[in-house]
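One chain is shown next in structure tokens, namely the form predicted alone.
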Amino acid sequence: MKENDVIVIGGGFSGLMAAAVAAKRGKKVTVLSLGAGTLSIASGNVDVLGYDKNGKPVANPKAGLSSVAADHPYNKIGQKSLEEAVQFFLELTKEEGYAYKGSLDQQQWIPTAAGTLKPTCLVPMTMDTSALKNASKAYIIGFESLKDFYPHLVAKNLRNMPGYDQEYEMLMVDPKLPAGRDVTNLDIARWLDSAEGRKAFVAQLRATIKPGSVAVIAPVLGTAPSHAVRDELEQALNCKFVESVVVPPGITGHRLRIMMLNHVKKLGVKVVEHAVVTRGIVENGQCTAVVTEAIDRERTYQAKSFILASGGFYGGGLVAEPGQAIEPVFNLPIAAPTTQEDWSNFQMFSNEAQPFEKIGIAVDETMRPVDADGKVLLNNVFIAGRNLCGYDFCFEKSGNGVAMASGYKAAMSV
């Protein structure tokens, strides 16, 4: 007898979305989550589709849709499901108390520590900038040491982007930390998560913000995912903030990931971390169990149905190695241009994806591995995340966006 009904390789976003929804479906779920992955670092956005294939910002990601290649992961996963994905995880952040705003029909252009805009679909309310763009007027929030956020840049871009075109004036806090480092995004949400901390946030501003304005700042509102930190200093000062996307690690991807963890571990979901997939156990066509290593052991977990999201190539899902790529548990086929120097632009920012960030698994519309003729390889093991074939997130903007629909669509599929 099968101890789990679905295992889970891999704790990113699109493993944590895919656990979430078994589990709700009353799967009996079990993720081996090799570590906390890029999500804990990155912006905690939700970008569905920035940019199409030319480049050229997408002013709806839904209507987007209609303009990526044939082998996007949006084609297999399909409209119906994408837009169940969003209801499900919107619905999760309520009922979790962080909740996110946005929708497929309107693209969201949220400010950067650059002062440009960077277009999402879901953010967290944290993000909101509605009353920003009917400001008149805004501050911009620094902290001293703090690296990687600079007032003055933000404001000087900032009031030339459009809708975002009123004037600012820069404030900074001095959070008074200990010297003979740089202070990071994490060292500011730490001093603002305790009591102390917020009391000297707000002495320093009362006597300079004025009453119902806004004011930009750092992603610094506190650690958890909770909005108990943004609250507390908005009444205190009356006014409202807004958190801008920063350079990783941002603290909104922190808060991202332990929202999904508390989740998914509330549903009963049992999540194993440091654990190493090695191989899967596979008889005729069917993954009867997956190994973890570790310094004591091997050990195995045997499901009826497996899901692998274990990330592209950064994260170890996909492994470059000369002339080819290889995916290490399964050893599924990897499509890949034979010749090295064919897998990348030779200019980083060019208007052009990336052809090694295209690399990845094909699948069917269930999510299930196929080879070059579109024959099912695995009928019980599904893949979601990065490690799917025919996208470059980075340039299209869509990480988050795949990550959540194919574990969406793989978790209904098992």
The other form holds:
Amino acid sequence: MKENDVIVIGGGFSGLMAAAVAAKRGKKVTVLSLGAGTLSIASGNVDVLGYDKNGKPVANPKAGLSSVAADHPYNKIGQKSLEEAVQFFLELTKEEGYAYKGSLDQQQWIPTAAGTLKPTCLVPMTMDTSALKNASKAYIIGFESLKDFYPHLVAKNLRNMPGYDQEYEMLMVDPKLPAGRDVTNLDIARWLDSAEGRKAFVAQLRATIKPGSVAVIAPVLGTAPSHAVRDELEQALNCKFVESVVVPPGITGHRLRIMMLNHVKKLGVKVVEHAVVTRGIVENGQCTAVVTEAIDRERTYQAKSFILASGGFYGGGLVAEPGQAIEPVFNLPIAAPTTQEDWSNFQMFSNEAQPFEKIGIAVDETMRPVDADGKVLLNNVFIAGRNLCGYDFCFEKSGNGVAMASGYKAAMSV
Amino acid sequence: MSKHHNDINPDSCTACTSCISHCPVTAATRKFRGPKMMGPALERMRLSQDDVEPSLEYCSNCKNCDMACPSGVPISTLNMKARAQYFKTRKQSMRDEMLGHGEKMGKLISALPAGAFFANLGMQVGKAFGIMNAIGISDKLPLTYAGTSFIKQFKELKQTSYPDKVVFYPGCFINYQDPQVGMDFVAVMQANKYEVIVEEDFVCCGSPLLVTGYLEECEQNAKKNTAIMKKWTDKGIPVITCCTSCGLMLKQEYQELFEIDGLAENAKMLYDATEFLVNLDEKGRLNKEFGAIEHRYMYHAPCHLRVQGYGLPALDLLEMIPGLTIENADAGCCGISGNYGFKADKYDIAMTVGAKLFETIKESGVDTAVCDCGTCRLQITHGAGVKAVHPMSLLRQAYEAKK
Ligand SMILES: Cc1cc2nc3c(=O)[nH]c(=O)nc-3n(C[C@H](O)[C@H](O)[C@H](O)COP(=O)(O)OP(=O)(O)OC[C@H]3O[C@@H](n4cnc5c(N)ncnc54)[C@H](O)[C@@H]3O)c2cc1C
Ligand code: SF4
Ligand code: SF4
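Moving on from the form predicted alone, please list the structure of the form predicted in complex with its partner chain.
Every chain and every other molecule in the complex is listed next, the one we just looked at coming first.
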């Protein structure tokens, strides 16, 4: 039915997190969602805070919180809610049989497809590097015809990274995929989803891999949010696998999205796909309904509260127009530098965050949108995710962390 | 902000790869280069050179790419336009000729005396002589025709007249292959004090024509249907479909493909039966005198319904029936995608695409699946070995259980 306690606009990480939290609180929730979100192409780690505002690596995300700017979303969310959000998320992943690992007290530096390290906070177990750090020697597994993972680069660069200075040996697997388009990580993951793929993989490596060793591999251990593929291969080869971060499509993000969707559906959340919310119906600072627009006609969805989790410029949560950025659903004011030249920092590799990336909606402590004077604009609308102002997720590595925590806070505020 | 438009702009593509990750045919075969390459990327090339990627034939028009795209690119329609362009200078195979013109076949068979006898026999004879395989239609899927078409059965029916009226667009599948769904729909509407009008002059919506590259014929059909519908929608009488692919074609694809007067106005008044009934409920006008159906079902949401962006109203309705439990299979595309799975050289791909759904249904242990789409129902029965019914049939059964 179209009557709800909570309507969530956007089915990215922040929206699905908000939906899960609200549903767990006994609310009747519907998610209106367009597209598959950044989740399905991203790498599925939850970065909380990788670098401080000066670009210095943060060793302890919780301690690093004190260094963020006053208008940063974490300062609205608060440390307590961030901690609860982490707890909620870790429990959710356990319940779904695809546990994540990590805590706010410890930054994790995980290997990328180029053999560099990337800071993050929570990772799926398949990306847990503790076995790798304790090994004196490790394998790097590449796949013939896969261009998105560079085993030679990983082998060459990783040994220069602190904590990863062991010996690496490159091993190549040939999936012998029929000719066709370029091979991506997703193709390999699908190959390993199949029993024949796993059999061939094991057959090719059995003779070379020494029992008890560790191997770095692209995130290809199946497409599903499950450890089944990894467990089977680890058992067959008596070897531990560590998945690395790769360029899109990053299978681990795909798994995270499926897990979140599975979870919210179990909690009775209705997810309406391909629904484009175009406007809200607002009376006296109170939103009574939102309207979706399709090619045939508009449809109205009523609720007591609304969570706007529509993301950033990618996906249409924020829209860039000449001289300004707009939030198209409620037309909320966007906190942005006044001239567009200021939007991007032309020094590509500068040590400063990009002003453009910090553009977004300003909120109060309950995640409700506020104007420049801090006055609440909509009483029952709460903002979560990339559309918040005051942070550059790419620069400071905080994308999914802000999405997760703001989704949690918004859902606790409804 | 308008995400849906008929002026297709391939430049709204940001090359994010989301469509590729979600294309079920790409997942099933490496021969297909995938939606991003087929749609926006190639469209840009097509604008400059008249070159068509041969693997275009692999696209099933299932629209999962459209659903995954964050930028509202109508990828599948770009593919279908390119296919039509391809066939401008080439001739379709006899197989495509047949599959594109299922309506002709239906008319032919239902015109035969003792239709039922021939309907079932026709295919068997074809199969025995290898005719189907010879022209490239898979003989593994059952393709049978009903003895008496829906239109004929409807004419025999005595309805109670009510002031509230709806027009029913049956479509080829219901008319020639599964008329019971249409009859069940009429019964459900009667139980809700609606009189159903059926126009004999409606023609095939054009979906099978579009996917086999007969764009011009598709447009002719679009013009005919649009004019007939407009007669009623002008009077404020809604037009209802029970087939999600017909509904999608009439509401959306017509607008994406053609410029015909009245398309947008008609679309506002076009409903899938389940959405129409849910809307009745919201107005407090739905007859909820349902008798119990003590049974467990699994629901499959057709891709062509999901892409319409209004959720799964069939589940909302069926959950109102006492005793009935229904679970959403939520296992993606069934693979058939209209006539795609009937093509002999695509049969294996279609079965691979549907494998997850078949497995989900089998594992659930239900003996009956529920689905709004006729060809999906055929595919489910074929792949999962269970019966498959339209939601209208269950609603009718529930009303009758109360009497
Ligand atoms: C390639 C890539 C890799 C990344 N890797 C990481 C990583 O490893 N770790 C990390 O922490 N972060 C990463 N990030 C950042 C992180 O993914 C995002 O910051 C975060 O997920 C944002 O979540 P969101 O829910 O706010 O937005 P989104 O994921 O963008 O979701 C918003 C959703 O709302 C939908 N929507 C928008 N407007 C409407 C509307 N009007 N009606 C209905 N729906 C609408 C959109 O289509 C979209 O599905 C990465 C980002 C990218 C692009
Ligand atoms: S319509 Fe279906 S088969 Fe065709 S490109 Fe899109 S997702 Fe793939
Ligand atoms: S999903 Fe849309 S934006 Fe992304 S690559 Fe495909 S067509 Fe382009």
